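One chain comes next, on its own, written as structure tokens: the form predicted alone.
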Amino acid sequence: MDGPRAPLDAEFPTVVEFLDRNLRPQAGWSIRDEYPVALGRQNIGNIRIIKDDDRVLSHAVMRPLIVKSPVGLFKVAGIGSVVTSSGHRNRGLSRTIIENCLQAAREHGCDFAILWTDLHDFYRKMGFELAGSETSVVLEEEIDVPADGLKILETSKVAADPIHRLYARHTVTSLRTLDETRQYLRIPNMRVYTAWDAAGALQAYAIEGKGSDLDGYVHEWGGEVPALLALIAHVRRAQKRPITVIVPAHSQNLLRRLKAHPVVVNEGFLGMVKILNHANLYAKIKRHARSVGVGGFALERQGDLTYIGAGAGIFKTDADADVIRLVFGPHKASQIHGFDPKTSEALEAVLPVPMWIWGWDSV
């Protein structure tokens, strides 16, 4: 067998054909159109394949993301499009190719990796753990929010610049170029809703659907909450079906306003996370602790043990799963260990780290 390795430029069409055949057999478009950045030629060095007799047997892709958070900038490895051809499964190929992606992520200097999957037990064996917070708000019925003074459009043929500017206002977001936003606006099977004021300025946008994924989900949005609520209400009325809005836990104002209506709220995880560079990740969190005035904050890795605490209250663990759930949530310090109230208060002033990957940037 040949690999895992990055495909040669001449092999790229064969790789895309393999993915379309195995992951999008019924779609009327290529998976490359759904993930134009992760599966574009510009990211070919982070794609991994295993071949045999010139046939692609297994594939995965890693995309490095820079995520902005109040805690600082994090380098995150998004991993996706993991697939092995049906006749070669249960031979360890997927595990081998994912481990190679993780090694590439370490070489890129990524702090941690994240992926989205239902195969939790499989990925836990490689050190991943469910973590972070995601709130899904289901609008089963229409909600009464008038769009006073707003002109609402449903079309992807809009300028990328105003959407890009609204997106950049998020406090937790992966950094994108304007060209990447333009590429995302061309994703198939996606509905783009925008709300404009009388002066022609964009006040809010909402994206529902993405290729074969996220149908019925508003997974990407931006703008001030009043305009955004009116836009979401319009999406529900226009589609005449239940719509789910995916909201980060730190977007408390939007969550409060949505919950004031008859909606169904489901709490979930951001994804499965694996720490890749403990020292770098912990150093960023400790700098943040100092910046918010938490003294004596401890987050250290010595050998296989991680020490967590503040002042005299120190907890040690050899389970990365404990650390991942504490650092990224949804667990609070008091749920991980019996810290005294003062230590719990200090830790919870710093953790969990606000973290989010928007739908367009998912891999």
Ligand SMILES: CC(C)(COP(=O)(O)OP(=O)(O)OC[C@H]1O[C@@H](n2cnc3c(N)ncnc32)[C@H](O)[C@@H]1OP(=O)(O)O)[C@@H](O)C(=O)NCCC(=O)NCCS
Second form
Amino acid sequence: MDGPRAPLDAEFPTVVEFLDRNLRPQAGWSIRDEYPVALGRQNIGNIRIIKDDDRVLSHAVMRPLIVKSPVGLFKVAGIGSVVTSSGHRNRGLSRTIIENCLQAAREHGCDFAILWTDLHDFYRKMGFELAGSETSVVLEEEIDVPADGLKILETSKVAADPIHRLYARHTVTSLRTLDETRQYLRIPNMRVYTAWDAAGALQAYAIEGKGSDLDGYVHEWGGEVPALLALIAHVRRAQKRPITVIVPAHSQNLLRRLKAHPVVVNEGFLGMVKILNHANLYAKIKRHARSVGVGGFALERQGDLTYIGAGAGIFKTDADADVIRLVFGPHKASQIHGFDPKTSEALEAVLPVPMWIWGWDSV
Ligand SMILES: CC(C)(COP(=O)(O)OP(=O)(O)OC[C@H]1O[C@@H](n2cnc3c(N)ncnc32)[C@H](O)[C@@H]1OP(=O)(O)O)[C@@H](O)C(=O)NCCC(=O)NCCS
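For comparison with the form predicted alone, kindly provide the form predicted together with the ligand.
Up next: the whole complex, starting with the chain shown before.
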């Protein structure tokens, strides 16, 4: 058995071929086109494979992201394309490879890891927990929002710069380069909608679909709410099928405006999260607590125990899953423990940390 290790440059085509065969057997494109950054050659050092007799048996990729939020900068490890060839499953290969990816993420200084999966129990065994908040707004019917004065285009052949500029205005973003935005615009099987004003300035964008994933989901969007709302209404009209817009819990204005229409709202999790560097993460949150004037805020890990509280109301727990859900949501302090109202209020002024990973960055 050879690995887990990063592939050599010369092995890269074989790795992509392994992924295409196992994860995209029917697609008319390569998985590499769907994840141009995570599965790009520049990220090869964060890919992990296990080989035997020169054949790839198992794979996972880690993609470090820097996420800017009102609480500060977080270093996040996105994990994805986890797969073991069918004849070699249940021998611990994926577990070994994921542990190795997590180790690489710790060495990169990542605060936490995140992934998207239906195999919750598989990842719970490795310390991941469903956490964070994601609101899905389903437009079963058309919504009546006119696109007054806006010219709407449906094409991915648009300039990356204005999209990049609108993206940068979000409260929570990953630090993306303009070139990464250009690469994302070339992802196959994706509908790109843009709304332009009479002066030719981009007012809103909305992206539906992404390769084999997120069909019918608007997973990336940006712009001022009125133009964005008109664009979303256009997407629903143009596609003549239900469309779901995924929205972070902190996008209160957009959520309020969408909910004014006959839509179905589902509350979900952002993803499965595992804290990698407790001390770093907690230091950032405590710094934020001080900056918003919450005194005596405690968030400390000692051994397997976490101490959480404010002032005299300190609670101690060995359940990391509870801590993950308190730090990133959706739990509120009062749901985890019977804190007195003053402590709950102090905790809820700081937690959950607003966190979001936009669709193009998901791994
Ligand atoms: C899911 C998958 C990656 C697991 O790979 P693997 O090499 O067989 O996994 P491991 O042998 O390391 O299993 C680790 C643990 O998870 C358990 N497990 C494996 N597959 C599981 C599943 N589908 N659901 C729940 N638990 C699972 C194993 O029993 C093992 O538990 P243990 O350590 O307590 O014995 C593999 O089945 C696969 O490639 N599936 C198709 C692609 C896929 O679905 N990828 C997941 C993308 S998120």
